[in-house]
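Only one chain is included here, represented as structure tokens and corresponding to the form predicted on its own.
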Amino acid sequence: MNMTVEQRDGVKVVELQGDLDTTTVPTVHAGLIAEVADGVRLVLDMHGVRYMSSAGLRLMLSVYRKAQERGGDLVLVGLSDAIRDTMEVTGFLNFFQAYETLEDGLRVLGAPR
């Protein structure tokens, strides 16, 4: 598992490639927590993870309280079908703003493309 973090117009922009699960959910965690200062504007770039366990859909959910409990915006953008399809089913996408793109994530977040 691979994590980029680049800043833009204020937003984080978090990149994630690889597979979510019990080895990497761990080191991922540390790294994304870091992340979340008080009144973060994040996106998790998902283009790159090709799996998700059960342990990455806890990471997402532990991500996005710390975010809301730090007064933060957290969204989520290029779910695979399968991965959507799995946080939809299980309720987890309920918690989440989703979206296809990079650039809509940007735009919900109110930074300049």
Second form
Amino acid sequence: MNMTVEQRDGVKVVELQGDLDTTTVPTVHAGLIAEVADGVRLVLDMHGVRYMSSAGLRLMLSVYRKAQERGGDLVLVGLSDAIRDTMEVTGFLNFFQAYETLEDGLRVLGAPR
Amino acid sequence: MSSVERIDLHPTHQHDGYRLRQGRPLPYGAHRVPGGINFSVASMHATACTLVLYESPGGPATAEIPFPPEFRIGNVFAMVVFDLDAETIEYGYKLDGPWDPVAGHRFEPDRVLIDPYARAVAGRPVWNAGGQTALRSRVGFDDFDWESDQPPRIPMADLVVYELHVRGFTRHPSAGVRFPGTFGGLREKIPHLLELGVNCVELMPVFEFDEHGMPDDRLDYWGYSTLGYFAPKAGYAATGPLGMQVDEFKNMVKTLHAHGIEVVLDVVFNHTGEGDERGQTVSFRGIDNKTWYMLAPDGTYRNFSGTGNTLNCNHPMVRGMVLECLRAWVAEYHVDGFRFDLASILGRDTQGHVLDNPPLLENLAHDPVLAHVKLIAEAWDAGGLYQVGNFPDYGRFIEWNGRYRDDARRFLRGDAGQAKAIAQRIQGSPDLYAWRGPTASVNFVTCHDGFTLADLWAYDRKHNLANGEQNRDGADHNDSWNCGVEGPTDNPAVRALRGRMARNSLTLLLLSRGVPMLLMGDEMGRTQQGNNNPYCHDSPLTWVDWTLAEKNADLLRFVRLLLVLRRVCPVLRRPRFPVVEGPDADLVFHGVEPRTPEWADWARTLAFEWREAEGAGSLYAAFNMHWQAHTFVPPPAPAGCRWHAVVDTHAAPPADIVPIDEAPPMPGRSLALGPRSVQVLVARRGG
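Let's see the other form, the form predicted in complex with its partner chain, since the form predicted on its own is already up.
Starting with the chain above, the whole complex follows.
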């Protein structure tokens, strides 16, 4: 699992690559939570995530809850169809705004073009 | 805030590189604790126990860890194993002890058994695709974000139950859902339930069972053969292959609640899926046969369930499991009630004798966690105990009213001598539930067990040959009628009559006090081709064919509008028995003439008037179950009101039912009822 962070016009873009499962979640969790500052605007780019386990779903929700607590805003982009289905049928998708492309995500969070 | 580190975070023992310490005996099962997982299993008669771990899902065993003697507390083996991955770990137990069937013991020290308290079961992640893979216990996650979910807590009197099979409800390709045959698929069909107007789904068994558990190659489709009471059936989850059935189930409940629909589970505590001595040993038999099962003095299985074994429900250990299980489904899954399959077995003692004061039922009735959920008994068993009307209810248990079904069918069919009985059923069965009120009665004409509504009026006899039991299985007495031709026909007169019989049935059901229950698909004329016991068919025979919603759109419309009528007429839903005599009467029986009901055996006509104090909203229903036409004279409409005609089951759709606000005033002073038909009037102000 690989995680990269970049700033795009005041929006933080975190790109995850690899599988989100029980072996990778603890590291990603620590890394992600560190990015959730007060009022953060964060796009989580999931294009590179092929598999997400129950632990991964829980990671996503805890990051969402953390961002919410800190008055931030979190958007998911690039969910694969399979992960999107999984998140929908288990209810985790309800918590998120999810968009196809990074550009959509940036637009929603108000980053100027 | 300072914190002191727990001193039980550290292992005290080692085995083959696994770090261990003594566990806690309660709660039973496998639960996460700081640093590891606490495993706890009870057996009154085992001499030793070994924990078997599978660290790669579906892979071979990676460890066998015997419980050291000092980890045994009483008859409970309890151990913490550190550093396990609770998400992926699978486990089982081997129990050592005597093989002495006559004494009741059937220990097989080499057999790996699933945990009776397992929160999830692996091995059947996809329906009918698991072959003979061994079942294994899983730990998984028990956390879920319910947000502000609250059970709807619909008053019993307002409940409309819809009994469904999770897979059969959306498996048919015509269902048009993304997750067919699953909890997720059911969630997608919520719009249908809302449009129909039901507010409670009663799910046929959803606890883990083995669809391949039958002694031959037939499939166990119904699933009245539980193996994991704490585990949702993985094969009913779109996410079963990902092991997320727990989350998917919870999300289904949460979404149903958000739409005001309750979830009742059909639970099978009378027997398990292990069968008799010839059956498979998966869990209970190998863990502690003598405790879990009711045994005869020679060690053979007592069979009050008709399925081979009987769970020993009033043994304190088993009683504890049932209570823990129901608590878990209420506390962790937010379900709203339970329907207890063959509930009379729950009132038998460890020898099978019928108890006056069954401790299990008393425990359930008075449990604080279960305080607000609906408890519904199927108040009979296969051992000849029939307790409809006198099930030990403790003020909590209501009943599937089998008498309602039987009397309704006979009355509707036009049998002689039914008027008196049906008058009781319409009132909510005061003859059965005198001290309890009509909401003790779940009224139904059809349920999963027996003919569908369409088949009830299309078949004289059951047609169960496809079940492979030479047509011996299934009820022989169905009080059904084929309307002149056995099975499908193009004869328009027969088809029209069947449509009328179905509408008559639904009208009777929804105009009776008590809790009505519909069977999935009956609202659109679902057939099972005369099979009244299709427990082993996973096929279009048992799946809801959603094209029927169009083909039988008029019937669907009829049911929807009837349910609207029930909603807007509170007099039908009062949680007390009606007063049937005197100036305060709210139910008055009539004959073809006002106030002259005919109770004689030959009577096949009956009318009744539900009286609303304000007048408006009162109803008059005329039932002509005779094969000839009759003219009924209704009583005068309440003061300031006129009768408006809403239902005439003899009229061709869409005139068979009209919305109340479009209902025309009744013309003239009498009603001409065609053979075997029903008319309903509603009182509206003005005119």
